[in-house]
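Presented below, as structure tokens, is a lone chain in the form predicted alone.
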Amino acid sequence: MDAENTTPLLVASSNAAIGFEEGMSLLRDGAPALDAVVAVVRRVEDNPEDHTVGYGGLPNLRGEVELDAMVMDGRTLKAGAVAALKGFRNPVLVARRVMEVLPHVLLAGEGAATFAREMGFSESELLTEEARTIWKQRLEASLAGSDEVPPEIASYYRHMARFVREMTQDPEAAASEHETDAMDTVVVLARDRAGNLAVATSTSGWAWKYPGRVGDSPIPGAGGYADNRYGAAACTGRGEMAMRAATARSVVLYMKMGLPLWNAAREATLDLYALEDEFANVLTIYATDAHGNHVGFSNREGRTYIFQTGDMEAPDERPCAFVRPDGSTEVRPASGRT
């Protein structure tokens, strides 16, 4: 592919906007797509106002911030990831080092932390006072009326039961209260001047999660996937859904089988309806093909995504296509939710 004829591209969840200037600058200067996605995600991880990623992320039931992240290079199909990492504010950087220096793809827990220390990353406190306050208030509400069940398990199931009840009675109100700070992630896709694709993901996971829970974000093929030959995809929302359906890989595989990007993302979204799930099964897909076409798809209405090409001065927001259980699809005006 002629590098002079390839326009740089970034596609991401809206919380990645804080890093787009740096990421696009790298792409315009000819940097690899992998450098760009890592730079964007790192900026989000360092943002204490984002309670879904890195420093300031909402913790698990014990009040511990556990972080997951992944990078994947669409040129080589190499990937690196960390899961349940504590004490390091930039898991995306650690994930990249896993890819570059180890024969492994994923490190978890204390092993991931040991590796981060060996690579020279500095340890730091991740739980901010604001995140701690949110955690405490919601946890105390969940613990009201505790019985003989061990407190951590009791609080977990009470919180989840409340979550399910509210999603059933008033889905939109519950979504606005819970999903924004409880199940979100940052995902970034990029195409560089050489036509190479890359994806990076990072998250503090489902807030108030059971300790040790790992979602889709650090799992290649579930939370993200990139292949220069066909395209790239990544997901936000309830990671268990993407893990069960291998959603990111499905989008790319559907394109490999000959479906255009729009149809491939639609099919991967429709696949989610085959999964029985009593919890909030919201999932949003962000995807691009090898030619730089991009889409957002979701099994919930009103989701959006952002993108920027090399000839744009700033990122723009687009509505995601909403897929119903019967397969019908529509695109409504953006509401600002991703």
Ligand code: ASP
Second form
Amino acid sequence: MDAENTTPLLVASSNAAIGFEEGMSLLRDGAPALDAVVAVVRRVEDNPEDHTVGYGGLPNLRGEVELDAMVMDGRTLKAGAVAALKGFRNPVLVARRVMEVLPHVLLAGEGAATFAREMGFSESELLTEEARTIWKQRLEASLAGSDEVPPEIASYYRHMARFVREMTQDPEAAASEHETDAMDTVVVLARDRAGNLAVATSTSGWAWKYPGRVGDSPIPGAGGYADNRYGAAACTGRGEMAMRAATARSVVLYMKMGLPLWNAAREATLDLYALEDEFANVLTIYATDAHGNHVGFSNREGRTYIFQTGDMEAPDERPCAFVRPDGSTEVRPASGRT
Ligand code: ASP
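Next, give the form predicted in complex with the ligand, keeping in mind that what was shown is the form predicted alone.
What follows is the entire complex, opening with the chain shown before.
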């Protein structure tokens, strides 16, 4: 591919806007796609107002912030990831070091923390006062103690039971209440001037999650995937669905098998409806092909994504296509939620 002829591109979940200026400036200067996605994600991780990623992220059931992150380089198909990492503010940087230094792809928990220390990252408190308050209020509102099982376990099951009950009675309302305060992630895809693709993800995961729970975000093929030859994809939302359906890899594989980007992302969204799942929650897919076309797809209405090409001054927001279980698909004007 002619390096000078390829227009740089960033595609991301809307919460990534804060890092677009830096990411696009790197791409315009000819930096690799991998540098750009890492730079954008790092900005989001450092933003305490984002309760779904890095510093300021909402904690697990015990009040500990556990972070997942991944990078994947579409040129080499190399990936690096960390899961359930505690005490480090920029898991995406640690994930990149896993890819560069180790013969492994994914480190979890204490091993990931040891590695982060060895790589010179400094430890810091991730739980902000605001995130702690949100965590505590929701926990107290949902739960009461139990003598029979450890209180945090009882709490977990009661919280989940309420969630399932609400989902059953009024799925739309419950899904919208829970997904806004319990989940989100930053995902960023980039295409550089040489035509290389890369993806990075970072998340504090499902808030109030069972300690040690790992979602799709650090799993190559589930929460993100990049292959220069065909395209790249990443997901936000209920990670368990993306893991079970291997969603990010599915999008890329459908393209490899000949589907255009739009049909590939639609097919991967349709795959989600085959999953039996009492939570039946939202999953949103962000994808680009090798030519720089991009789409957002979701199994929920009103989702959006952002993108910016090298000739645009600022990111633009686009509606995601909404796919119904019967396969009918529509795109409505953006409502502002990712
Ligand atoms: N996908 C993330 C996870 O399951 C959360 C999210 O994107 O909302 O951990």
